[in-house]
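One chain comes next, on its own, written as structure tokens: the form predicted on its own.
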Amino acid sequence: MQKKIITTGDGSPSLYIQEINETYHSKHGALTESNFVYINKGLAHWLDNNNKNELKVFEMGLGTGLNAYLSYLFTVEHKITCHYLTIEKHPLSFKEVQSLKMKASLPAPWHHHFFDQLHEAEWNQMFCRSNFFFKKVEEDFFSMVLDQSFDVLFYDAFGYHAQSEMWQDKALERCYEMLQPSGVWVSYCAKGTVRRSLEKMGFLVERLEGPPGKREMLRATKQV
């Protein structure tokens, strides 16, 4: 599929796929959305509610690597150990990532080398920097085999109109199974059918204020 580079509302870049009328991030701000949804409402929320200095994160969809980079910064700042696993069925090439010039809008320029490293790292192999253990897997979400569970799950699939199967019960049930008790599922999505499906599975679901340009988002906690 052809991808077009766009500049989002906060000046950070993203990609637009015309065939499915979908962007990799919010048009109102790629960096702002990632920080708001996944770092502040995901990682920071988990840390505030757990007296631990180590966690496991699963990201549904590596995409441009923005969420992974911001997670690395968060764990360095808070001096915690993070085991980060992400899956991507259709990975971007390193050339496509470089063409975005994402680093120009990223915080902490002294860590920008890590952004390149996470894209240059071998697929299906563990890569470690500081206390951040990173592994990316090129596979389908429904067929992957896991031997671990997670504390935080970033659900960053494309929108319902583009990837409806990722918002159905089968996918959301898999998310529930992947999380540890009290684990947190977080997404930009606020669709009512998704919220009701999550509740049906046993999640405690919160409708939160969304990032700029979006009224609400969802966060779900696996009840003990």
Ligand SMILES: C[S@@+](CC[C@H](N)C(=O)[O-])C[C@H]1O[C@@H](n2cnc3c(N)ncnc32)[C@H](O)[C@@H]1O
Second form
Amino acid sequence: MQKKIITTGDGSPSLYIQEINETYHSKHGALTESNFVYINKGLAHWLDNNNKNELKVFEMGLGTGLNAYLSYLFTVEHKITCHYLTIEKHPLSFKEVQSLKMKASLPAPWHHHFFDQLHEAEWNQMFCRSNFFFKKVEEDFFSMVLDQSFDVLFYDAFGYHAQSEMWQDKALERCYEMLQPSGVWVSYCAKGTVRRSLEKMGFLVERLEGPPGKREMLRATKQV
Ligand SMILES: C[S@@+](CC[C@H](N)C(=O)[O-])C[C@H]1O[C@@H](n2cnc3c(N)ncnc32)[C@H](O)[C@@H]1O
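Since the one above is the form predicted on its own, can you give the form predicted in complex with the named molecule too?
Whole complex next, starting from this chain.
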């Protein structure tokens, strides 16, 4: 599918796919959204509520690697050991990633080499920097073998209008299976049907204030 580079509201870049009329991130700010939804309301929240300095994160949809880079930064700066597994069905080429010029918007320039490294890393192989154990798998979320040990799940699928199957029970049940008790699922999505499905599965669901341009977002915690 043809992708077009766009500049989002906070100056950071993202990609737009015309065929599905969908962007990889919020038009109001890609970097702001990733930091707000996945790092602050997901990763940092789980660490605040669980007295641990090690965690396992799963990201649905590596895409540009923005969430992975920000997770690396956060866990390195907070001296946390992080095992990060991400799945991607349609990887971007290194050329596509470079043409985005994402690094110009990323914080902590002294860590920017990690952004390239995560894209250059071999698929299906563990790669480690500091205490960040990173693995990217080129596969479909629906066919991957479920590992049930995650603490935090970044659910960063395309929106409902573009990819409705990712927001139905079948996909959300897989998420439930993958999390440990007390594990947290987090997404920019605020759709009522998604919230009710998550509740039906046994998640404790919170409607949180969303990032700029979004009134609400969802966070779901697997109850012990
Ligand atoms: C909204 S974008 C994610 C953006 C990404 N997290 C980032 O920070 O750039 C959704 C991503 O999920 C991927 N994807 C969509 N369906 C998938 C599936 N069934 N399995 C794995 N990845 C999928 C897409 O190719 C795309 O990269």
